[in-house]
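A lone chain, given as structure tokens: the form predicted on its own.
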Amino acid sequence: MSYVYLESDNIISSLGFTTNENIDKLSKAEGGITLLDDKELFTERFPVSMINRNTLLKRIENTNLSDEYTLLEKIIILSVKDALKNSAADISSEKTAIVLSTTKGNIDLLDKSISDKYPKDRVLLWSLAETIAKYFNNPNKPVVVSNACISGVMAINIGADLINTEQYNNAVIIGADIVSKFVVSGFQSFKSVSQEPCKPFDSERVGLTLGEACGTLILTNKPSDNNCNIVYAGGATANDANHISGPSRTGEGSFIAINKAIKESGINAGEIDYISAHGTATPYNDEMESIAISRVEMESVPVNSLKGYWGHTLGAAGLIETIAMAHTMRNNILFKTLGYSTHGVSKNINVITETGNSEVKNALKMASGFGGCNAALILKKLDK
């Protein structure tokens, strides 16, 4: 039987430059979020997770990256190369593809005191894609996902079609974003955004913390490791149609993506052992995924949110999220759900209070966005 792999990966975050910086501290239950006081991204102080600048920008000197990059490309970049250092693929390789996940790109790019550093189409997402593209010598064109918050998920549910339909034998999935006015500024708007770091599923939480991330997951069809054994099994998307912004009271674009992701997997419902939901914090998100896990009968699979950690990344959030959920697999650890402390949803869901071991062999990632779409995925852990 063929499969897709997760051969290797990277994440850039608050919480480090490397995956095993990252999980590590998910291990300690250290979260990235801090008060920011930036009179240029907000007027007044708000809790966000950012990447170090300081570290990012003598890393980005060691690698001679020029100027002709954008800070987006730049990170984008390092977390590619960590990436591939641990695989067998060649992303020069028109057997190779490069899919993209972002809701913003490079959005900074708006200032005008950065953007006449740059030719005028770099601020659109496609011309992101062809940049990174063009730096690894990529012959392909490169493809673009930008569906709210659901990016990342469903990126990686596109890379692996491309693997399993025999188009490529490698994917080279990345999910990038950062924090800029236009970003802070928007979700002010919609006063969704906590004044304190988010606390996911909890009965005080009042809205999300923003934060910025890169994530690189490379899938292939032939891993060149064989103790390589988390594989994608199936994944799906849909929507609701409900509000622009408001999720279904219902939790039926959740409900459905993750039936559809469940049957393709060919994994039973009762066969899961972890959910890495979204858990934004925000009410109507969290009680939303509650009620989609309770309509699937999952409530007493352990469940958890990442957001209390790295606060919501946008197009990272999925990717980083999946990636970190591989190595809960690899290494049997569930993570307590960071900002958690009281029960605040209608449904009884085992959102995990404490950091500890437990045998996983499936799980499945839940993501949700504005629009109404939904995704899901589920990954499985092959014996050795």
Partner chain sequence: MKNYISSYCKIKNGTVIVNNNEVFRSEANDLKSVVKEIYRSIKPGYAKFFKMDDISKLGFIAAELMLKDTNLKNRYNDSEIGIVLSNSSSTIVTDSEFQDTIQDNNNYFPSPAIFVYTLPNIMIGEISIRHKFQGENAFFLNEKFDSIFISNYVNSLINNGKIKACLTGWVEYSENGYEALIYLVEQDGNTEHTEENINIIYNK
Given for the second form:
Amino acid sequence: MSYVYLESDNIISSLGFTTNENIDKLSKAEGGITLLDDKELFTERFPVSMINRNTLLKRIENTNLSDEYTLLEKIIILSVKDALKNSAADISSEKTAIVLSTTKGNIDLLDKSISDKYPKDRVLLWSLAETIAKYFNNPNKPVVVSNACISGVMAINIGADLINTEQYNNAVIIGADIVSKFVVSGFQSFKSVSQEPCKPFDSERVGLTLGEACGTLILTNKPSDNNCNIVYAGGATANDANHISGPSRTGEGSFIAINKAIKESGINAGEIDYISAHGTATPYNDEMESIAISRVEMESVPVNSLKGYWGHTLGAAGLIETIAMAHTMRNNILFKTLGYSTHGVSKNINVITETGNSEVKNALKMASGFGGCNAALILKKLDK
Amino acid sequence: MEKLKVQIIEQLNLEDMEPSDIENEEPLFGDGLGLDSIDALELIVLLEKEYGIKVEDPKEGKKIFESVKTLAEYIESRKN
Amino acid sequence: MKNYISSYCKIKNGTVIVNNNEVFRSEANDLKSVVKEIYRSIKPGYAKFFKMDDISKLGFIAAELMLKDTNLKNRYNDSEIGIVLSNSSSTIVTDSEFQDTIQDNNNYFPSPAIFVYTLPNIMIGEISIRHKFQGENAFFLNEKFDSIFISNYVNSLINNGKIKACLTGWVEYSENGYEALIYLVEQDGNTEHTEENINIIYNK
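To test you: the structure above is the form predicted on its own. What is the structure of the form predicted in complex with its partner chain?
Shown next: the complete complex, the earlier chain at its head.
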């Protein structure tokens, strides 16, 4: 039996510029959400999770990244470079795929103040991906998925499929979105942004907190390190077919996606010992997820949301949260749900309230988004 | 109220509707005109843009947007 | 395993082709008028149509015409039918429309009804709601229609049992024009689901 291994990764976010820096903050229950007063982004002060600009500029300078690259492209290049350090995958090989997940890519280029600094097509997502592929001398057409907030989870599902169908040996999965006036204005107009840092699954949750991040995950069928023991086991997507902006009240799409992912993984539902939920902290999303978790009979399984640390990083969210999930499995550490104190969903799900050690062999990642879409993904730890 | 109806039809892209199709006291949401949650948010934008009225709490909208009549009354009360 | 293309709809330059037959021709040049004319000719009686942005209308109407005689819902469960679409420009026309509502700080009124359509997969959501399709979803971006990638992906979804039928295709709209091809992939049929056969209908 051949496996798709999670070989190497990187996270750039408000919590740091490497996976280790990010995981260290998660372990200490330190979040990256701060109050920002930036009239260029929004008329009022609001909580948000931003990549540290000073550190970012230094890293860009040290890497000699010229201004022909946009801000987002520079962040992606830094992230991919760091992930490649611990991987045997040759990114310039025709057997290495690049899969990019993003919701809005270089959308900041639509703003008239910078739109003339770059070629016009750079705002298009395939053009962004090709810029990255060209930087790394990858000869293949990059795969770009833009499917709202489930894109990050989907990109991993798609990358694993490209390896399982023997089209490629390796896949460099990238998930990235930045905080822009476009996105902030949109979510504010939807009245879904909380005035305080978000509170997933809490009784007083009123909305999400936006964030920006880039994650890179390298999948391979042949890891260089024999200790590599976290593998992709299955994944699926499904649609609620109910409403374009509100999740199903019955958790139908999420329920279907989880069941299909479990079926593909060959693992029994009862063997899942950790769930990384989407947990945006909007009233409807978290309630819907609790119903879906209850319907697949996983109410007692420890579950958390990492949105209280990173905010909702859109196209990066599913990817960086899966990287954190792999870390949870390698080191048997469960992170508490930052922002949660009083149970606020109708089902009695087991929200993690204290960071601590617990054996995790099989884990489920959930995601949901606008357009009624839902995704699920299962990772498994191989016995050594 | 006729002006308000024209604005609602325009803001919400209610194709094929004439102001006379909307009854003053007919419910805007649910069984009446059949508007949904995105329309409610869009009505909040309309109030701000056309009348300079800010609705901070979307829950407040429920009462205001019951019908064209309640909406007109709300605009009138905020003007004073 | 072999899969088949059982039905398709192509809309370009005002001409609508369904399974090799021209079923409608519009003299209008702009997408807004074209989709409205097609809608009025087929009368689906679906008021939500008018709330959609223009690219969603295009995808919606192409799906409507393609599905007309397929009897799809009687042959599969809701969760066995997937939608996998692609294009080049994502939702750039709607993105620009939303940008116009936020560009000027003195006239800053971001519209939630426009914002929600600035994600390309909303079109998939609209088609899913209309027909209650609950299977796999994906929206991909390619510079040009990539029949090799998309056929491999859809075949893989069907062959590993995740879905049994898939609405697939390309729905593009930018300042350079519009174009839609939506076709149905199933396990039975006459036209094999190959890159070559996809390109034949794409070039109609």
